[in-house]
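Here we start with a single chain on its own, the form predicted alone, put down as structure tokens.
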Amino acid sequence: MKDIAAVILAAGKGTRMKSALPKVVHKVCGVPLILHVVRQVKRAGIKKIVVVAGYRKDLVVDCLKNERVEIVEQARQLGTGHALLVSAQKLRSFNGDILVLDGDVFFEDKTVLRQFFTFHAKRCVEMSILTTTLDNPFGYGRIVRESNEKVVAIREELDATPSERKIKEINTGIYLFKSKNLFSYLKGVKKNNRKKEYYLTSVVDMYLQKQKNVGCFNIDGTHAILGVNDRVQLSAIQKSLQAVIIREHQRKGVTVVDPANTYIEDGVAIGRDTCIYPYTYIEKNVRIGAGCTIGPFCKICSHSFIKDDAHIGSFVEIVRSRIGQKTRIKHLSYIGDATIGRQVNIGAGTITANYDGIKKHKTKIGDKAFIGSDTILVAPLTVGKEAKTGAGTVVPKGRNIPRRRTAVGIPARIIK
């Protein structure tokens, strides 16, 4: 969308997290908060958006490397009107509609935004107010209406009456703005007496003041929109997208057997026919074939690999491994950084070790090799194809194993 352009406010640190790190920044199915916001808001067609950071900005920058947007900097957090403000620069000669919303804004339904930007066009009016109805407002500003339901103030919850709060139709903190006046109205924000800041709220008030055609689009709790304040809030998005993730892959023909108990992150790709059972991990950035079987009680790390009709069973893990078609590692294995063919048997107890103190190393299993119970394979090293280990052995490292020969023993040597 040309005509409608996105700030994102993200420079605040988010004190109720009781963190270190901005609030933004903090993770949910393996994405940071304002990763997941931009994607949402580039799925709603917008291709112009603009990040506002402060806190910590190194970390959100290094969160939004790999994504078109535009960074600026508030220096000092004087609130969301002087961030908004701030973003001015890089929209001084943009001409169409701002959306502006926080970077910890989650929408369940995504069809939300494109709902607000439709309803926007329709009454032709100066700006938006995107709202929703909780059964708890608590934290929430409350959005005050006349007798007649035209919006008369947004009151933050501090500022609130006791009846004020009582309200349970509260602001999303998602406006849509006609960029003609609003960085004038900005310029005019003066400080709350209790925070002293510049309240967004307050360029709201300056619109009804004038006169001017405000539209408040209400949606239903069928399209929950969450946002963070604390810890407890995080998990209620992290269970919420992690029902969402796991629909998904059940759509696609994926079963879950135990959804409840089985953890899937954001950018996970698995094969239809593949069968995920109770108390699986799997991280982002994995890849799962067809027809495989995954654990239960087993973790996939990052920039895993498995083929097609593969099965990883109970306690097994895998890290930056390729694991290929048919294989077999059935039982209580750790296999880091490896390489392995197809149709290639893990023994119980399997460990390759990957790890000298100083660097990581691979390991390579070639097609239809035996891997032997408890064998410790201490990378860097090959084994052959349709080669095997007894049981209990180790391999040190760079003794490879010769294609359709056996090792044994501690350590390992090649018998006939």
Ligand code: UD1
Second form
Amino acid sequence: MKDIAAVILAAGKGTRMKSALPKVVHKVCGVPLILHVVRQVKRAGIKKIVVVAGYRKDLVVDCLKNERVEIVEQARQLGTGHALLVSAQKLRSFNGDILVLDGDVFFEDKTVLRQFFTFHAKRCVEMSILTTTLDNPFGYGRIVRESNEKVVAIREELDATPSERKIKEINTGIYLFKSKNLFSYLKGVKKNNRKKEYYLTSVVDMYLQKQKNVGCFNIDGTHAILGVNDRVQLSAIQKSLQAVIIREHQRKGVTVVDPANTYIEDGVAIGRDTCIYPYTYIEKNVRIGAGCTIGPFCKICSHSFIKDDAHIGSFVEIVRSRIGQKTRIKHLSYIGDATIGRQVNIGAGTITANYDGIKKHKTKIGDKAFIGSDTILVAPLTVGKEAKTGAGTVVPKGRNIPRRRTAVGIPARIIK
Ligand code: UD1
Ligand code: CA
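Please give the corresponding structure for the form predicted in complex with the named molecule, as opposed to the form predicted alone shown earlier.
Below: every chain and molecule of the assembly, starting with the one above.
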């Protein structure tokens, strides 16, 4: 999409979050809010993306380090209108349409933006607003229309009259502007509101007052375009996105026994016929093969890879590890920084002690090894193929167990 550039407003602190972190770095299903917005914009085919950052800009930049976006700084947070004005420096030579989104706007439907582009293009208008209708419009800018349905203003909650507050059609914080007049209008915006900020919504009012052609695309409420202002809204969004993620896995052939009590972050791959039992938490960047059983009550952390037909049972935590095919880790284990081969049996209570207080170390366990219950493997350590440990063994770091040999005792002795 060459003729549309996007500006994402993400400089605010997010006072209502009551947080030391900027609002847009708070995570939903493991992914910062701002990254969800950037991904939606990219999915809609937009290549040129400008992010306006300000409060704790370093943290926002860090969230976006793997994305192709340009960042501009709004040093003082003087309002959404001012934030957009700051982005002008990156858009001087750009002649197409400018999509503007709040960095805290959240929506799941991947088609929303494209629908909005089509609407805007067909109407040939100077600017378009994306609106929706909510049962509880509290906190949003309300769309004020005349009796003939013509939009006349966007009124913020604080500035609205009691009757305007009853309006259920709200501003989603997503707009499209022809670049031509936008920045000169923005320069004319006044702080004529209760918050004494330069509102982006005031520029919309200017378009309306100048009798410019403004389009208003109302998308129905089931598309749930929501702004996240506080932690109650954050958890509501987390819940709805979680349901979507789990449904996608189910549709691809994964059994999730109890979706309401299962947590799978965004960016997890799971093979067919794998069964996830309740109270399992799977972080992003995890890959699980086909035919596995996972849980109940287990945690699989980022950068873990589990091959087909493995069993990860209750109260097991897997951190940055590779687990081979048909390997069983069924009860009460911590496996960190380990590479475990195929058909390995990890007994109940086994721990890979990967951290010495300064550095993390690796454990390698060969195919068909048998680790007895309650073994502690102090890393760095290699356990050979088909090697064994007796119950309760503590294997000190570096005391590698050769292939087919057995280690027993504390500290471990290698026996035949
Ligand atoms: C805004 C809209 C409101 C709309 C709602 C949708 C305005 C004035 N109001 O209200 O009509 O219904 O979003 O969710 O635009 N930001 C900056 N710099 C600033 C201030 C804010 O970059 O100086 C960023 C914030 O980081 C945030 C976004 O702009 O991502 C929106 O700001 P926020 O304060 O959340 O606006 P709302 O009160 O939700
Ligand atoms: Ca908001």
